[in-house]
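As structure tokens, one chain now follows by itself in the form predicted on its own.
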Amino acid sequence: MPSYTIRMLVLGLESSCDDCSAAVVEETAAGPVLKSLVRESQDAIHGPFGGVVPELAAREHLLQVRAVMAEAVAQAGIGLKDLDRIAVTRGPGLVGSLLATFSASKALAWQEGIPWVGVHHLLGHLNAARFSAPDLPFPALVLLVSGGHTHLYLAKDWTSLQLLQKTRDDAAGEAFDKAARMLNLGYPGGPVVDACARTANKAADPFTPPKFRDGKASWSFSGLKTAVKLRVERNPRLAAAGADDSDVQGLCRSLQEAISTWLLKPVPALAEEHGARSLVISGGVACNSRLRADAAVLAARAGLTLAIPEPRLCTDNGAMIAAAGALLEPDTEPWIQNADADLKLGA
């Protein structure tokens, strides 16, 4: 990893699903400094399906780059001469989604002769930590999860990730959205449920969690779906109670809890056995309220430091790539590489 340059400034792009988000950051001596940061969503669009529709999020893309790019360094009061690099999400993501900025990014670099870095998606994540925490202590077990991904690494620095276990079926984050589509609560269902299991005076009944025949705390969200469509068929008015009901609201802070309680099971062990010394947790559901209070409770206990991006930081963001970016080494021959969906990390 190289060493911190005194400044750069770098335009960090990121378009892997359906937030098309730009970003320029300060690479300081004491870390990275937010200039600016620009995120079109596009969850109108993809509300009425209950998830992303990938020609959908590709088509609109298309349409956002250029606009979001301007305006991120018009934020920052710089021109595109004031650049020193610029950092893209190469992958892994929706292949048509992922295009859109990095073939931008790549004429954007050829027209102004400026440096070109790609950036695995993941890497982003774990350094949207370095906003609030530049100094974290390594090594760190770093849960990243969102509608994607549930996995768990152990990072020796900001620019490694080993992984160290992930989910056998579904993704958490796709745990909340199909619930709350379910309950017929909107979409993403991330926030909503949050924003209903807040309101609960009392939980519902809890989620049993799932079982390994080798004893492991893995994880698994398929059968928790499944759970939640069963109680909806029994009730079948919380389809249509909306979020004011409590009954809605006992069941989604059951959910809640239960994800929570699931995601951070593994972590104790793991840290005692790797020797982490911190904790980082990234991605879309890192915004959960719960999920941010269990795991400051659970870092206390085990003398971990604790590491969670500020929301607007934890879902996919330019900010997060221009960040990872800065730390790596830039492409010679930026323009024979290509958006890769299945991108492995370390390729």
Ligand code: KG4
Contents of the next structure:
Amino acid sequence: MPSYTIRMLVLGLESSCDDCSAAVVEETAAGPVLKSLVRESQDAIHGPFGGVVPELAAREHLLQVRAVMAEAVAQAGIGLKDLDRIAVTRGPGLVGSLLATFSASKALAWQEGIPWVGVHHLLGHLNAARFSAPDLPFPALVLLVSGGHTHLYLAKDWTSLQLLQKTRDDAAGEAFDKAARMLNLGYPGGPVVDACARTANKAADPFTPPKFRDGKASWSFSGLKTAVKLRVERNPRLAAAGADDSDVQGLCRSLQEAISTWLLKPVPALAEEHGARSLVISGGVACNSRLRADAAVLAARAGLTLAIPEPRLCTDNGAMIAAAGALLEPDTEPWIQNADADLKLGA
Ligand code: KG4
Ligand code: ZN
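What about the form predicted in complex with the named molecule, after the form predicted on its own?
Up next: the whole complex, starting with the chain shown before.
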């Protein structure tokens, strides 16, 4: 017999960018339990362009969404009738992409008479941490780092995020993707830079952190892109040398070291200022091995409980949307709801 009481089965759907994902999550008194997770990646489609092409992403989602939903339900060993709730990303994201799962979820909810809830994408990333840390002590500092976000929030619980600081320009994930593109390492850049950095015998010269004249707490990653470009211009061999080259590996190591160090720098002071008891890191960049290792050292030193989801739950996925949707009130009139590319938190 399980030691928890079954509360509900939630189907979570996510298609805000270039991943089409569905998951079934059983919300229990002990926290969410993953029953199935399906994700169709579009990396092969966007790879040749070095970034996501919105129109292609939207069209591909339309082709993928029905099979992805059906597969998640089948893998969970349940039928549609067993679902207690459907949760879907309402925004922010690429509107054409969002609409694929958003519309499909409404149709399914209508057809089966299942309660439905729209979820903010970033609340999803926060709730990805609930799978491994359901009893996380709050308040928590929440670092959300992906291809579109580099934001630090204060959370008083699993459903609230208050912005503390963010990037002024590029997201950290973009820095990985653009650097990998200049080095011709492939797309998405994060995983290849990470793998390359891990094989490096030594780091290249360190990157200089940006200085802000206005003194405002924030990050900036666009300078890194220029710095990598300058190094490649000075040493054009780097652009064609590939992942086995020791200079490329050293450059990746320095880049990763800079991004990890800069991302974590404000954490100790902000934790102290806000009385934070824990640190959550989520979003695709939270897969990064160096960031995960550095965060563990920092959290131990600062006395913070650290929660970083397992890598497949850090990148965009339906499970995090189901976990967040389980904690929200279902919408009484899903039929009049729409996806919102610029959805604000708390809206
Ligand atoms: O959360 P996500 O899947 O999608 C967005 O909402 O953007 O994040 C994708 C980003 C990409 O920029 C990708 O390069 C980065 O996450 N990423 C990584 C790693 N794995 C994925 N960045 C650094 N190291 C990794 N291991
Ligand atoms: Zn995301």
